[in-house]
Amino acid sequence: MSKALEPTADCEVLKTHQPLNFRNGPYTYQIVREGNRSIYKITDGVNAISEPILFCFGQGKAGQTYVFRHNDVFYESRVSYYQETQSLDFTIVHPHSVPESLEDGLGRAMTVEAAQGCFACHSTASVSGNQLQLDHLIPGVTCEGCHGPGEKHIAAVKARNFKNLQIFNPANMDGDELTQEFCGACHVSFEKALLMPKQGGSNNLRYQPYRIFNSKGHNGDLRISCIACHDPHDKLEQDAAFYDSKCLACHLTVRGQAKTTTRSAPACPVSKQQCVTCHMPKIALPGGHAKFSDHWIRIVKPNEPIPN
């Protein structure tokens, strides 16, 4: 999460990647280097729009989609950056439709509060109140990003006032709470996604928090929350076994095993190995280039579509 935002002067994928470029129709897209800036242009042969970027959100493990000003306003741009391809492609949910101008094919005019929607996920202490403060933006999700303002914490630690450290700690929240308030806040809960246009069936894999709500036997139980498979402090683990005890942590190994208070959950008939590459499977996100676990946890059956 720390690369979750990087200044373009930091950012690598635009650093090893020169240049970038995309056409749809008359209209050339390019991204090009210059010394430690990234330009974004847009030209039809005759006239072209070019604007510096700004910044760089996503890490680009999967993709990067770029932020920049035009006319004083924020905008994202129309296309992003798709590592499986290594080059640029429209960015999920914009149009693909040629566009009518240089100005309508720029990327996605920002509001204010969309601007601020993304520089506060994406960053920490850009907003404040309902103000951007891009001057005491800090790149990437640290740890103030969740745990709040640090000062009466460290004060606290050195003073040895352990009982009471000052400090926001997330993991006291109940698992629905955590997942759909705190974690969903960004990575998007139930609610949150019921509001959004066009973000039904696969459109939504991304969306975690919202997935894992529907999940029959799961939603509901406390245990149930982010960080009962994910440690937010340590790098995303890739390896399908390596959730395996996360599950049989309540799921029982074999049928008629003795239930405990903890572990009372059936056990699966068909193995107690790999569990998530058959009821988590992968799935490639429309137009995304990659492809996403799907935290919806259930008996995946062969050629169903996907619930959304």
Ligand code: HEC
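On a predicted model such as this, the values are computed, not experimentally measured, just so you know. Positions refer to the first chain, counted from 1. What we label the rigid core is the largest C-alpha set whose atoms superpose within 1.5 Å from one form to the other. What changes on going to the form predicted together with the ligand:
- When two forms of a protein are overlaid on their rigid core, residues whose CA moves 2 Å or more are considered shifted, and S202 is one of them between the two forms.
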Given for the second form:
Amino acid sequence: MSKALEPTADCEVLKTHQPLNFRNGPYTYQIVREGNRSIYKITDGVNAISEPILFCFGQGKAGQTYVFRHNDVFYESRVSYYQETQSLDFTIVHPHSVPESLEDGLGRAMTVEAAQGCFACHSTASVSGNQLQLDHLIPGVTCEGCHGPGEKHIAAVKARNFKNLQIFNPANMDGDELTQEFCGACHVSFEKALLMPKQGGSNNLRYQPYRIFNSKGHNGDLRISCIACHDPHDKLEQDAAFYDSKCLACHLTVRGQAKTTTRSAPACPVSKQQCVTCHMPKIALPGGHAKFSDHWIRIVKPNEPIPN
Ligand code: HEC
Ligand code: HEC
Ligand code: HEC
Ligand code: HEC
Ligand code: HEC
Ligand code: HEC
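Can you now output the form predicted together with the ligand? The one shown was the form predicted alone.
So here's everything in the complex, that chain up top.
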């Protein structure tokens, strides 16, 4: 998460992939590197608009989207870079139609609130109260993004206020608070998803807190909270076998085995290992050129639609 946002000068994707081009009807998009800047340009062959990219959003695991300013308004780029194709394509949820004008083709002009939202989830210390303070921005989700500002901690140590060291310790939360409120603040909680048109539709595959909340028996307990399976201080573990012990904290291994107070959930009649490969399948996000692991843990039946 520390690479959730990068200033253009440090942006690895733009340093190593250039120029990037995309065509939509009569319009051509181009991202060109100039020294430590990258310029986002759209042209119809006669006229053009070009703006320097301010920030790269996303490490580019699935994709990367660009934020720039045009006429003093923040824009989200109409086209994004996708890892799978190593090229540009429409930004997810943006229209695929031919734009009406150069301005229209640039991207999505954001309200101040929308821009604040992007920065709040992808960077640290960039939003204070209702103000965007890009001069204070620390790229990515850093220690203090989750544990509170270091200054207050240092001030408390200096003041010898050892009773309140001003470090927010998420370890003290219960499972539901941690999953829905803490991680769910950015990864989209059940409650937040319900406020979206049709719960975010197929996009909600990305909303792990929402999906796991819907999953029978998989709620509230710390053994099924986000940190049961993910260490926010470490890389995402991609070996399916790693997760088996997490499931078996509650599920029995053998049918007919005696239940205990801690392990009271039924055993699988099919397999004893690699649980997530069948019960948390990787599903392609429409238009996203990437797969997400479905956190709606369930028995997946062939030909059954993905629950929403
Ligand atoms: C301040 C917002 C924020 C909070 C709070 C947050 N995340 Fe994230 N997280 C992100 C963003 C943004 C990304 C996407 C980073 C990227 O791919 O560029 C991400 C990515 C991830 C990934 C995928 C990493 C990868 O390399 O694919 C995991 C796993 C994850 N977060 C787990 C958690 C857990 C667990 C919590 C709660 C303890 C949490 N996050 C809290 C913003 C947040
Ligand atoms: C509510 C918090 C939130 C807001 C607001 C938000 N994001 Fe994200 N974003 C995330 C999280 C969490 C992830 C990781 C999970 C995923 O890929 O969906 C993510 C992932 C991404 C990715 C894919 C990263 C990768 O490595 O593949 C891109 C690109 C991205 N966001 C761009 C943006 C842009 C641009 C904006 C604003 C215009 C924005 N996001 C607003 C939380 C947020
Ligand atoms: C995405 C949110 C997130 C980020 C970023 C993050 N942490 Fe944490 N941290 C947590 C959570 C959640 C816990 C409690 C669960 C655990 O121990 O993993 C925790 C626990 C800790 C603990 C142990 C506290 C205890 O009493 O057990 C320390 C120390 C810590 N973090 C330091 C750091 C440092 C240093 C960084 C930056 C390099 C950092 N954290 C970044 C979420 C985060
Ligand atoms: C029971 C284990 C488990 C729990 C609990 C869990 N995850 Fe995951 N998560 C996984 C697995 C397995 C993957 C896929 C890892 C891989 O192979 O890339 C994954 C992947 C992710 C990713 C990468 C994008 C994707 O969907 O593949 C993000 C982000 C993420 N989890 C966030 C969360 C958040 C936030 C929570 C809390 C709501 C959470 N996870 C709870 C097992 C879990
Ligand atoms: C906190 C304990 C806990 C953990 C951890 C846990 N489960 Fe469960 N699981 C349950 C309970 C409780 C039920 C519900 C049993 C019932 O009421 O039918 C359940 C139900 C299920 C079901 C049946 C769902 C259905 O629709 O009938 C599957 C499949 C499942 N779990 C798989 C997993 C997998 C795979 C993992 C690890 C990725 C996991 N569980 C982790 C407690 C847990
Ligand atoms: C090869 C795919 C596969 C793997 C791997 C797998 N399962 Fe299953 N699991 C299934 C299928 C299919 C069913 C439904 C069986 C049926 O209804 O006859 C099932 C059923 C279940 C049930 C419901 C049992 C009940 O009595 O209601 C649970 C719980 C479960 N699995 C947990 C797990 C756990 C935990 C693991 C890892 C130790 C695991 N599964 C590994 C395919 C798998």
